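Consider the single chain below, provided in structure tokens and representing the form predicted on its own.
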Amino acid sequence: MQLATPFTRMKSSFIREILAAAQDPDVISLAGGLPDEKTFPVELLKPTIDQLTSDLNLFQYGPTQGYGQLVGHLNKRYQLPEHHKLLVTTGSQQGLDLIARAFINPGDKVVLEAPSYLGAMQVLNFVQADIVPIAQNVEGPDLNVLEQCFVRHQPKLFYAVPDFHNPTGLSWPLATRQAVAKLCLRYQVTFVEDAPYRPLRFTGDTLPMVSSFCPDQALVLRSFSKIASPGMRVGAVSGPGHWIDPLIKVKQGADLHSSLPIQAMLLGLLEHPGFEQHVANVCQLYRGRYAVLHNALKHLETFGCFTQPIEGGMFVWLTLPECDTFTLAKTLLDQGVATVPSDVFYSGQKGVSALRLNFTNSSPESLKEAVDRMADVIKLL
């Protein structure tokens, strides 16, 4: 049988190669974008296992916008407006899988910062969007280019994280979101805010969501991947109620709905009344792991390399002279450390030469040890 043409579109995941490469005991992973098993909540979610089988409702099917009672909670917690909605999703992934689906026809345009996250290239590759990538700098997208973009392109969507980007780690000020949302809403471009590190700050103030300045021009992507668990796999895209009724209707196709019991599950973790402490747990343990990574990379900067401070989020990119960054991801493999080159999170044309480095998953030892074996390799290019 032959092979639908979208599907030949698609790439394999270079992440995913690196990270079966990686499970070698020798090779310290900084690959890959992963909690540390440690900080999984399994004594918060214990109750609500406990008294799963009190509730047989919860293993039959089941609405496909969600568990009610969860959706309910979410809905407080965003604070959506009565017009929005909210669907549950397996994992956020799924929710963009569900605009790409329900809103692209080939050929439409779609913004991507560049570098951009590995995950919306594929799905945008698949449907076969035009993808047009927008440089950024340390302060997110340059709105003069952002903005001839949208003259120029006009394009229907773009897709972007501004708290603790992927793969950069750097989070949009706020005078960027106020002017990325007056953009969209002048030119009518729907701005698809993906979220999904926003929980994991540990210096600096929270700001205001992007989507909170165009609320009716966005459509917003969240994971509770980074502070429950990946394995529970339970995300929301949540946005205009006539925009998310057609995501409903592709899920329906595509899974009929998400796990019941372990959207259950969560529930009762964010009901947990030790929930919040958990989640600054989480980010004090990842603040001080940061830390012994950016004072180790510190020690490149003599072979021009550099990183720029993170507030929060899961990666470092750690910018290198001009080279091959694939054949130096492979040479730091061989020598026992995984990362992820720059080139993956580019679109069709050539980014800086970076590693993405993740620090969450790794031990302060682990991450000074990893570094001194890279300093080995980088000090010969």
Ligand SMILES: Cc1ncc(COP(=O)(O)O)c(C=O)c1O
The other form holds:
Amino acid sequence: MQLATPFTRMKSSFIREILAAAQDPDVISLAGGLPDEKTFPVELLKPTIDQLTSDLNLFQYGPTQGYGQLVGHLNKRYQLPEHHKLLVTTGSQQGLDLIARAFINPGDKVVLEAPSYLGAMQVLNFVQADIVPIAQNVEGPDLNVLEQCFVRHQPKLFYAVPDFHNPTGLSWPLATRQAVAKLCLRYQVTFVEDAPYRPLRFTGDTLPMVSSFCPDQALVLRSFSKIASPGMRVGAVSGPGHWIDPLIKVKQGADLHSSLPIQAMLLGLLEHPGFEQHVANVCQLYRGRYAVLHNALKHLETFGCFTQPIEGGMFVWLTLPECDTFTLAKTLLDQGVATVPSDVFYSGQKGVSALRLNFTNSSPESLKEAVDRMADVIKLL
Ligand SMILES: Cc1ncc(COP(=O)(O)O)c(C=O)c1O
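Having displayed the form predicted on its own, please output the structure of the form predicted in complex with this ligand.
All chains and molecules follow, beginning with the one already shown.
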């Protein structure tokens, strides 16, 4: 049987290759985007898990929009306006997929930061969106370029990760957030704000979301993968009700609904008095690891490498002297360090030479050792 057309546009997954090689115990993996499993809040989940079987309704089919009590809790937690709705999804990745399937026709223009989240490019390529890249600077997109892009392409969506971006780790300052919202309102472009790393701030002040400045022109994707567990696969998408309703219809066809027992587990976790402390502990652990990696990477500056400081999240973006980043990543893998080359995060254009480094799932000793191994390779560039 012949594959559907969108498959012909999919790149062979170099990342999957790297992640498979990273299973080797001799390889230090800075490649994945994994939380440290020691942070999984199993103790906080236990009381709810013990209670689960006393509610048989949780083991029945349920509403597509999500487990009612969880939906209610999240509405309050995010202080959604009356006319907004929230849909519980199987990870925030599903939210993105539903948005693409509900709203994008082949050839529709969608603006994406360059570099951008690989999973977003995959989803958008699958619905045959016409991806328009916008370069990402330290302070987010250049606003003049973004405006020209909106005028020229009249895109349907602008998808971005303003908090602790994947892959760069950078966050947009307040002025960028306000200005992007203004442009989205002026040119009627829907802003899709993907915020899986937002709770992982380990320094500086929390900034308002972009969508808070254009609530009726935005859809917001949330994830519990980084503060609860990725294996639970719970996320949410929220926005104006008339945009969430079509997503509910598409989800019905996709999986009827996300697992009710898991949604009940998440609710128990979010309502547990120890939850906020749990998130603070995760941030503290990651702050320490980031500091170790950041300090170690300073030694690579003599070889023309550079990193921007970050305030949270899971990734550091190490820019390099101009090179073939795929070849470099392969050489590093041979030396026992898995990283992700920058090229995979660009859609069809050549980006800067860089590596994405994850610091949340390696011990401080491993992080230092990884940078020592990297130095031996990078000094020869
Ligand atoms: C920017 C971004 N969006 C979405 C996701 C998917 O998250 P989830 O596990 O909630 O599906 C990830 C996962 O790493 C991500 O980096």
